[in-house]
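Okay, so here's just one chain, in structure tokens, the form predicted alone.
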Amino acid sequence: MVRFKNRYVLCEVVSEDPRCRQCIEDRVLGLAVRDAIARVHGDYGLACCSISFTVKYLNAYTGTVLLRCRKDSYRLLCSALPFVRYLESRGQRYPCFLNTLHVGGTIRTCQKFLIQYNRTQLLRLLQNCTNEEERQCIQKSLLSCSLTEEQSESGDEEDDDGTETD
């Protein structure tokens, strides 16, 4: 049995209209990616991406979306995803763009990035805070930011008498 390598591409919404995060929702994501790819690559491009294209995670409240393909076919999703102007739901257009921010071999790679580019965002907001409320909030947000690993994956392993061998 052969394995199928994936890519996974890490977005963010970028949007002027508030109301555009509201509606986002995977199924309207993935039809305006598959429209995008459509107008630039055609045809070819729409049946090389569509093979394994999914929107693996969405986050309406921070515009953050990863999306899946075939590793073949994933610059073939980058170089549309610049062309994706608008996202429509429920017969309302919401102008928007799609913002490249990480290109991963695996799920885990993608948040690995994206805890660090979340932690650069908020320091750059900490040097922006105006009173000392705003300072610790952020502050505490900064200090939560981790990727929790259980201790067989960090590399400690225990001999049957409970004894960490190196």
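These numbers were taken from a predicted model, which means no experiment stands behind them. Here the rigid core means the biggest group of C-alpha atoms that line up within 1.5 Å when the two forms are laid on top of each other. Residue numbers count along the first chain shown, from 1. Compared with the form predicted together with its partner chain:
Leu58: CA moves less than 2 Å between the two forms after rigid-core fitting. For Cys48, the Cα coordinates differ by under 2 angstroms between the two forms after the core has been superposed.
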Given for the second form:
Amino acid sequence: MVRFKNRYVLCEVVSEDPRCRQCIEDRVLGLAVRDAIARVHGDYGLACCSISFTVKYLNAYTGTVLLRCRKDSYRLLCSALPFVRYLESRGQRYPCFLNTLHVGGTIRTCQKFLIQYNRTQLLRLLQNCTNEEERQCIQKSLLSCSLTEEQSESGDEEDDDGTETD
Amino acid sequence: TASLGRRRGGRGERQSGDALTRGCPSEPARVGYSAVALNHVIDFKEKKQEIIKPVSPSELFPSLPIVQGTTKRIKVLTRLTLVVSDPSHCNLLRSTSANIRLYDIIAVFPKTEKLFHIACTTLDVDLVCINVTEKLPFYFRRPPVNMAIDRGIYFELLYTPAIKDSTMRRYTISNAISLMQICKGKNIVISSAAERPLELRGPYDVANLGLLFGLSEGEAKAAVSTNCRATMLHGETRKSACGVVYTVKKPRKVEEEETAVPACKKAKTQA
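Hand over the structure of the form predicted together with its partner chain; the form predicted alone is what we had up.
Expanding to the full complex; the earlier chain stays at the top.
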């Protein structure tokens, strides 16, 4: 059975400006990544990578991005990701960089990794908590995060309080 | 798991200069590096350069953040880079000046072929920096490169100029590939010369950059993790006597010696 094999690259958008996270959209990010591939690998690289290239999942609160590409060209994509320097939306440029977390063959493996990663992030936030209310909020989220069997993406939990540590 | 989510031993470097107090090393810790080296560059072309004592990291950053993915705090090392364009500049390394010994890692940046040969064969350094911002004035030859590999000296490539500018990118890639063809991918360290936290990239991304430079996947991962750790140990052995005797000053008692603990074993028990 011939099947098209894909690779799903899980990244995180890291920036100093808190407004950058709000402007993360799939179109903006897709353009930034395509532009980086074109700059590094030229027309051939851009053409190869854009065969099945989409932004599959986006979480503006945590800055998590899931990209999809063909298995044959995922190396071109991964080697061009460090060259993304800013996101441009509505005429504004926000300097940032993409941090690759995980490359998987299916969305499900990336989801499992993301749950584990978010759990460690919540633990880090828990250490820096200042008041009791935030602490209880985080503890509740920690206990409730798990991969359920529902079709919707209820496995990923939202971030809480907007209190991020950088 | 053995995925690259568990990063260990990766090392990022920052140019210090006046930007020493530019934020504590929270960005490298968040991205997953377990050690960071602060770099002082000494350029001998300018007049009157003195080697100053390195600023102790514990004074600069009173509390170090914890590395993402582990439970340990990030290590901050001090590093000295000597830009040499004349053989007389190397005398500084041969002299037993006390200030040089205080740095954790010593790197040299040779500008001519003769100096490259001297650095690889006789100088007592940990890293030899490879120029990435302009076309190399000399070609690499196999004998000095092989001697450097035997002595445990690593070649360093910077990636931040490549991210910033397209012409630098071409020079970086061509210089890196010509080095790879001679040294076959061994003893390479890829580091950033980041002056701002946004110029840093995660270890996974830097390993992918290594693929662009002509390394294989295993070599690229090693360039970010194991080779960096080996450089740190090489610097440590310079502080002790050939890595066999390691002296520790105890503040309260009289100086005593911990004998017969090779530096590599000592680092394992520490880590």
